[in-house]
Structure formats: structure tokens, C-alpha cells
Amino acid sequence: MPMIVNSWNEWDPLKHIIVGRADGTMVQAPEPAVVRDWPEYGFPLGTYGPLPKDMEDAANEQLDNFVTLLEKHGVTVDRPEPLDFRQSVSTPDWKQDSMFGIMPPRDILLTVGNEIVEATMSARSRWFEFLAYRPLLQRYFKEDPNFRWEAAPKPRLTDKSYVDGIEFWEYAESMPDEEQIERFTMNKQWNLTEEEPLFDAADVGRFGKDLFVQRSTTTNGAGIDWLRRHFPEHRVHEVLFYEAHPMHIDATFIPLRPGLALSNRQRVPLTEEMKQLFALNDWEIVPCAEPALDEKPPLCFCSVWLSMNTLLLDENTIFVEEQEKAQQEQFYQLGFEVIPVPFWAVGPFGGGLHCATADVYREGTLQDYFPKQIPGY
């Protein structure tokens, strides 16, 4: 039987991957862990519902467009299948009055070699995101006897995980950015407690045998706790950027190619130990180009820095936004073969490149690329 699951990094040559479609996304109703307030655009604060059908067409449309380019590149694409994100969704603790979608897989799973981990989640309304993979993981599992299926424990998201619940974002939200970094960033405490572990995969940067893994608004540091003892054979590294509201670190901080990697120009690593691991097994870390957006589009909670969530088609070829110019220039500049792709439309639907997408097999080996490492770090 075939080995249908394996990936370690961001670079090895990749044959097979899962794309996500916009179908159904919401804006979420309220919750602790999530608040809207686009009132120019009929969504202010406590209404919610789906994004309008001709942003989710021509999301679509480009989602679509890159599964093209990527069978033309010789690579499997597998998508998830919608489930009603409209419907209200319970636990025996909580109820919820929307789901979200499932645009960006890369939130929700993480693959590490022959192991597919589905994160816990930090937000009600992606409690139950889990179930639009599970067919696809069903049959890798049935069809791949190496593969290793795992869920993080569900988290019961009451209360005890959120400080204040909605009205933290009402106070962290009235503070400039500057304010928020000293409050919440240099303290390492946003709207999540230390109740029980809590983490998104698309706060993990894979790196081979070394794992770095965002502290944020989405994963705790129980859940980077947790992913240290479920990895055993790995290193967990806890890393911390110069930014006010962390979500996901395929913005900030990405590898490109063994010794070199992409750090957000803006969110510089505060992460002493970090820093001083990459120079002493001599990466070079590089700043991004700016962005070709000064402001995010209508209805979009992600960043204009959506310019470096690209994803690897090998470590010698890069897909890039078709916007982003002066990003592209400077992966040309780097060695990159670069293939621009329209993708600014999804980013509303949950983030760029890599946001959408989820590994399901790179060809390579585990490979340890920082043989010198920090003591305790």
C-alpha cells in the first residue's frame, strides 16, 4: 500500500496537498474568542452571517484557479467538503450561533512526517471545523497503513479559557498598537487563559526536527506545552513577535530553504533565544518586501501581510499573490522561480497561499538543520 502522508518542512518538493473553498464562510457571530464590527459594510458589532455570494464566487473562482496550476505542477489536490456554517452549533457548556468555513486548512491541521494532528482551536465557532476532513483523513487512513491519525484533546472552551470573554476586545482594541505590545505581547497574555491547551496549526512553523510555535491570540502556552510532550522526538521551540494581536505565523516568520528564512519587516522576533539559534547554525533570516495593499480588503481579518504567505512548491519554486510585485522581485533576487498567482479575493475567506492549503505529502526525511542548539531553549 502506498505512503499517502509525509511532511516535515515547508520546502520539500510537494506532490499532495488539501485546498479549502470558501463556501459558506461566515462572519461569525459574536463569541469570546471572536468579535466583528464592519458596520460600512452591514455587519456592525452583534450581527453576523454569510460573506455576499459574489465575494464567495470570485474567492472561488481564484481557489479554483490555483488547484489548476498546482495539478499542472504535478501535484494531488484533495478538498474539503462544506458542511451548513450557518447552522448554531453546542457543547454541554456553550452555544454558539454561527460556525465560520473552511477556507484555510492550514488552521485546523498540521502534518508533521507521517502524522496528521487536528488542532484544538481557540474559537467556538471552529469547534467543529474537524468534521469537513474527516472523510479525506479516513481515507488516508484506510489507504496509507503508516499513517498516524491524531486529534488534540477538544477543548471545552468555557468561560475559565477566555480573559473577559467579548470585553477584552473592547479594552485591547481602544488601545493604539504600541499600548497592546507593552500590555499584552510583552506579557504574553491576550484573550487566552491557561484553562486547558489551546492551539491552531497555522501557528507552528515546521523546520524538520525543530518546531517553532507561535505564542498568540489563538494557541496558549498549555498548548504549546502540549505539543512539546506529543512531539517528543522534535524540539518545540516557543517563539514571540513585535506584534500587537498575534494569529498564525505564516505572516511573520516562514523557512524558504534550509538556511534561510522569511521574517515579517514589521513583526521583528522578540525571542532572544530564537535569534541566537538561527545565527549559531548560520540561517539568514530576511525581511520581507512591503506589501502591494495599504489596507485590507472589505471584510478581511487578516493583514495586508497576506504579501508573504506564499506556499513552496520545492525549495527552488514559490507561488506568490500576483500582486505582490516587489515581493516576487525579491524571491527572484533570492534564487526563486517565482509563480504569481491572483489570491487576493480569498483573503477575506480566512488568509493567502498557505492559509488555504494543508500538507499531505512533501518528498524528503526528517532532517535536523539546527544541529547547534540553545541550552533550555
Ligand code: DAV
Contents of the next structure:
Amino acid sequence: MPMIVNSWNEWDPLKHIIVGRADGTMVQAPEPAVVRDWPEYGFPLGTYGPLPKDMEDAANEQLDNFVTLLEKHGVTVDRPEPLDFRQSVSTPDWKQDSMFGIMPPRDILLTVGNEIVEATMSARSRWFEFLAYRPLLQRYFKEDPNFRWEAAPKPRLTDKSYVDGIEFWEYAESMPDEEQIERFTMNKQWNLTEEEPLFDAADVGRFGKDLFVQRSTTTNGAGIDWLRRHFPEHRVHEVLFYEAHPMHIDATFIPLRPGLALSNRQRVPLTEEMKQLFALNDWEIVPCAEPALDEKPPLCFCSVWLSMNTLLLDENTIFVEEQEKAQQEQFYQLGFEVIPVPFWAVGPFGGGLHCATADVYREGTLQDYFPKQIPGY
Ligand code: DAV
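Structure of the form predicted in complex with delta-amino valeric acid (DAV), given the form predicted alone:
Full complex below, order starting with the chain above.
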């Protein structure tokens, strides 16, 4: 019987991956976890709807091109099945006027060894996103007798899961970033409460036996606790960075190969134990290069740091956005073969090359890259 699902880290040789689609992606309807306010691009506060069709076509063209490139490098690619994201969705607790989309599979699917966990997610518009991946997961389940298919407890996402609902964002964004970092980041408390476990899979950095999970606007302490109890054979470390609105670790801190990690030059690590753990095990942490963009493109909720949102083909080869020349140069200097990929049109649909993918199979086994541990961390 074939082994289909296996991936323990971000750098082992890649053989099989899921790549998202831009089809029907929405500027989401307002909800406690999400506020969009882009009057200059046709979406003032409170409005919602599909992203413009020409943008969607451009994003899909770049995604399809990336798929071809991956296949040329011997990687099998699967794609999710779009739903109608314009539809409203509801549970017994709430009704939400739109869904979001399925460009970033990394946000929802967490692959750890022979297991894929569907994350809780923390936005109502993303509650049903797992349905788009079910045809793939069902197939893996049928074909691979060792595949462990898991779903984290579906959250209630009532108003109790959010700090003052949407008002949190209006309140926070009236402050300068430094003040928000002081008030919210230092207290590990942004929009989410600790009512129930909440996490996005993209807040997890996979380093073999060690999983580094970012506390963020999408992942709360209970979510990290759930992951810790769910993976008893792993060491699950909470990490925090200097960032006002942390969301997903993959434009903040990423491994490149055993012993080498890339850190966002602004969003420096704040967790002392994390810094000690890397130093103790002789890991080098290098600050990333400057991004090519000065500000977010139109209708994009991700930052310019998508420059470091890259995908490793193996520990010597990395896919990097085509126009991020400084970041490419840094990878050359670090000894990597760089494969440039045009991907800027994809950003507004939910991220970069790492966000747009979810691992299915990388060669390799579970290894310990941090043999020296810090008690209690
Ligand atoms: O830095 O804006 C990008 C990652 C989205 N999945 C950021 C986060």
C-alpha cells in the first residue's frame, strides 16, 4: 500500500503538495475576527464581495504557473475544490454573510508526519473552509492505510471567543504600532479570548520534534495547549514576536535547513526561552533581507513581508517570489539554489508561496534538531 502523507519539517525533499486556488475569493463580510476597510479600492468598511475578476484571473495564472514549475521539479500537486464563497454560512450560534476562499491551504492544514490536522480556524467566514479539502483528504484516507486524518474541535465562535467583537480592531488601529505592541502583544491578548482552543495551522513552524507555535490574532493560548496535548511525542513551544497584529508564523520566522533559520528583521523574537533554545543547539538565526515593496498592494491583508514567505524544495533549493531580488540574493549568499516564481498577484488572495501550499509528502523521518532543551519550555 502506498504511503501518501509524510512530512515532518519544512526542508526535507518535497514530493507531494497541495496548491490553493484564487477562485471566488472574497473580501469577507465583517465579523468579530475580521475588519476590511478599503474605500479607495471599492470596499469601504462594512462592505464585502468577490475580489475583482481581473485580479482573480491574474492570481490563478500565477498559481497555475507555480503548479507547472513544481511538477517540473518532480512534485505531485493536488488542488482543492472551490465552493461558492459568496454564500452566507451559519451554525446554531451565528450567521455570517460570506465565506473567504481557498488560496491559502497552509492556514488550515497542519501536516505532522503521517497526520494532517484540520485547524480550528478563528474566523466565522473560514469555519467551513475544510469542505474544499475533504475530497483530497478522503482520497488520502482511502489510499494510505497509515494516514491519520484529524480535525481539531470545531469552535463555537460565539461573541465570547472575541474581545469586544469588531470594536477591538477599530480601537486598536487608532493607536500607533508601538503602543499596540505594548498594550496587546506584550500581554499576548489581541482580539481572541481564551474561551476555547483556536489556532490556524500557519501559526505552526515545523522543525522535526519541535513545533514552534506563534501566539497571534488567529491562535490563542488554549489553541497551543490543545496542540501540545494532541502531539505528546513533540515539544510544542509557544513563541511571540515584536509585531502589532501577528498572523501566521511564515512571514516572521522560518527554518531553512537544520541549524539555520530566517527571522523577520522587524518582527524579532520576544520569547527569551526560544532565543536560548536556538543558541543552546547552535542554530544560527539570520535577519531576512529588505522586502521589495514599501506597502501592501491593493486589497491585500498580508504584509510586505511575504518577501520571506518561501517554499523549500529541499534543504538546498528554495522557491522565492520573482521580484524579491534582495531576498533572492540573501539566499544565494546562504548557499541556496533559488527558483524565482512570479507570485505578487496572489498576495491579495491570502499570501505567498508558503501560504499557498500545504505539505503532503516530504522524504525523511522524525528527527530531533534541538537535543538540548530548556526545562519547562
Ligand atoms: O505577515 O502579513 C502573512 C501570512 C498569511 N498567511 C503577514 C502574514
